[in-house]
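The chain below stands alone and is given as structure tokens, in the form predicted alone.
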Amino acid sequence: MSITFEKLSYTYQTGTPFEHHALQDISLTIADHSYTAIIGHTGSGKSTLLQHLNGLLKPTSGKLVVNGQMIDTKTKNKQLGDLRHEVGFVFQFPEAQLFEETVLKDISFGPKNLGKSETEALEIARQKAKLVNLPDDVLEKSPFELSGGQMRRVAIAGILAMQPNILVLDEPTAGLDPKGRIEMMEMFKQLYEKEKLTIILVTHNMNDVANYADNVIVLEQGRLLRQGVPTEIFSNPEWLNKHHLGLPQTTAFALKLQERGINLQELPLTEKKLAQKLAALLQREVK
């Protein structure tokens, strides 16, 4: 089942001098089991859009439907329990939410709150710890003894223990070094492929969009600017430049090659695609 926004608008502090139209007339669909990246400048409405997905915010007008459940201006908080189990949120620095004595207790906290027995909750916790590549020898340690990257994995395992079908990632690699960032993004890729989750990623990193997403939503000043597959979104550098959006590094390099007379026909998004195109050109030259 998909996620559908229908003419959704949201205004902060309505009727006050500080009134701000954060989202305006958003209509779009996110397909089930897609990997969607949402991009746009700070203030474009990305985080506001995310917070509608599990009812943290409710529309000022319009509606959205998440896997069959509708949220509109009249939706009550008590109607959102099932939805909030359906949608798991990984905010920036999720490790700040850790609080239990041990890793295992922290991950099992959510399932116990959902009515699972102690035994069931701990078994789910062990499964999710394994899923995020936490070694067995850290499970009985305090999460605060772990590295920053491991702490983040504990927090993500705790979200996965709630068994959501949709995983929302709001700049999930913030503060990580390059190696840690790649490991984290590869972990989300594995979750997407093996657990069949729908992934929604907010990021400023165009390399991550190119390498992982199959659907891209572009927001600007609270409005939907464009939606499409990454090859469509990154095919027009002039349009991106006009809207102050960057290119993936590989695509930017390929553009410079084209400017120097190397005809690649279309701009590749990833290193692998660029290597294939250059290899094909070299083979033609040899012949």
Second form
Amino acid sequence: MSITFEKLSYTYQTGTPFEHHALQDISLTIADHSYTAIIGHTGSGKSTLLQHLNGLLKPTSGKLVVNGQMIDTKTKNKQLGDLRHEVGFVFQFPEAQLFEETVLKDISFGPKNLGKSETEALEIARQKAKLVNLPDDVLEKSPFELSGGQMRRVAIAGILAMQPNILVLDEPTAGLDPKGRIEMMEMFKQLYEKEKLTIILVTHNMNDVANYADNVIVLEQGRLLRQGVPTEIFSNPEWLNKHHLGLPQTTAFALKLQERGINLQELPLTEKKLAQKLAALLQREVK
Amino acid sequence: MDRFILGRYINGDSLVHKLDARDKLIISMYFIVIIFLANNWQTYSLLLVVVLGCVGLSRINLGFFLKGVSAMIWLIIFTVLLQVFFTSGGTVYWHWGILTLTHYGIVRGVYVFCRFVLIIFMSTLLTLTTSPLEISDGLESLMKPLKYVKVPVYEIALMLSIALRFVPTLMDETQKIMNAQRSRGVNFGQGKLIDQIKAVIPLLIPLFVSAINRAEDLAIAMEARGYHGGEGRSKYRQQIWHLQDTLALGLFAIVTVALLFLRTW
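Next block, the form predicted together with its partner chain, ref. the form predicted alone:
Now the full complex is given, and it begins with the chain already shown.
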């Protein structure tokens, strides 16, 4: 069970003068229970790629298989119900999707659409509210009374309430303060580790990629540029520079150290790794 | 929304693009009036030549205009069929119940079809070659005389230009919220009528909320930039009436005279 793209292409507004090839010939595999980061310049087709995962867009040519279910040009909308259950999709600024009278009702909206009974749905909603660290006293409030960060948590809980196996996140931390950002990223990590979800994250933040992801997909102008583990992707600063991508802060700093003659062998991605390497180097020097 | 050509603007620098927005507004409204002068094949072909000439001058692909027509094709077909089957007079070709197919009916049907196509072509030409901002500026300046009867022309123009500016933004927003709710299991446009109406709520409420938030942000941002209302403001976009604008008006005056001359009284 995994996600496989086979020669998938997508064109917006086919046959009109506004035609735009958003994705071209994408072939890739995302393993089950992996944490995949999709990076690329603005307009490289990241969001278009994501929207294929739960059938919001259907390929213009080629196909993809999500956990055994195939989606191609001919797939009908009616066949996509199960897929929506399988793939949870957190859009950019998901707080814009809240509409119910209370937080709890809003979270239970998804499961109710899947045919769960009122009590079951509310029970799920309560669990998921806890999972995203919402305090108990907000559950009966209107979602519009909450702060921006809390609204986003409610929205994410609403997605998790669909009990997906795959969680798709389109820049989930955009516009959050540093504390909120870290909390949210840690929350996704927990979901990944404890609930065994497959996570697909679109982000511009290379630090998040370095800290959390175990698989990186690089897109450029609708084409797949590269897929690999973060150490591989970030090991070649010139290549990244050429494709207008940045380095994680730690790696950039390590690169500067290396330029000054400190040999780190391979570039570390996280602060912890860098600190370990430096400590090892110092120890060797002491000896 | 792919088929929605009416109301779109395509950047260009053709002669039609360069005409003053006021000029184009006057001409397209005037055109809709004089089209009713046409009542035989000579007059309709004259108008067709004029319109195709204008389209040619705009250097925009004819496909756009045909798309504009195809968006309204059912309305056109319905009206044409009404004309064709319910007009009496002339040679009767076919008869069944209240439906009659007559010579007059066919001719009238063809005329009505031409009228529709010409009007759509002309108004599509206006929106394709004039940016929404120019249109609202043009309307403001054309509505100026109404100031004397206490119509708040400036405010209307401001609302119009803000509204036009936010149409695409709100469309994007709608699409986004629809997608978000779809992934939460809402099926838009499926099921029983009552279910379909219920499915609109998770779309409408967030849309209204976001529109209100947007309005609040915009109002604050406008005030912070020193906006106090219409009194005593200067204009950044100047509208200049060129010789070509007068000439374009002149062309349509000539067309009117020719129409009056060619039509059967």
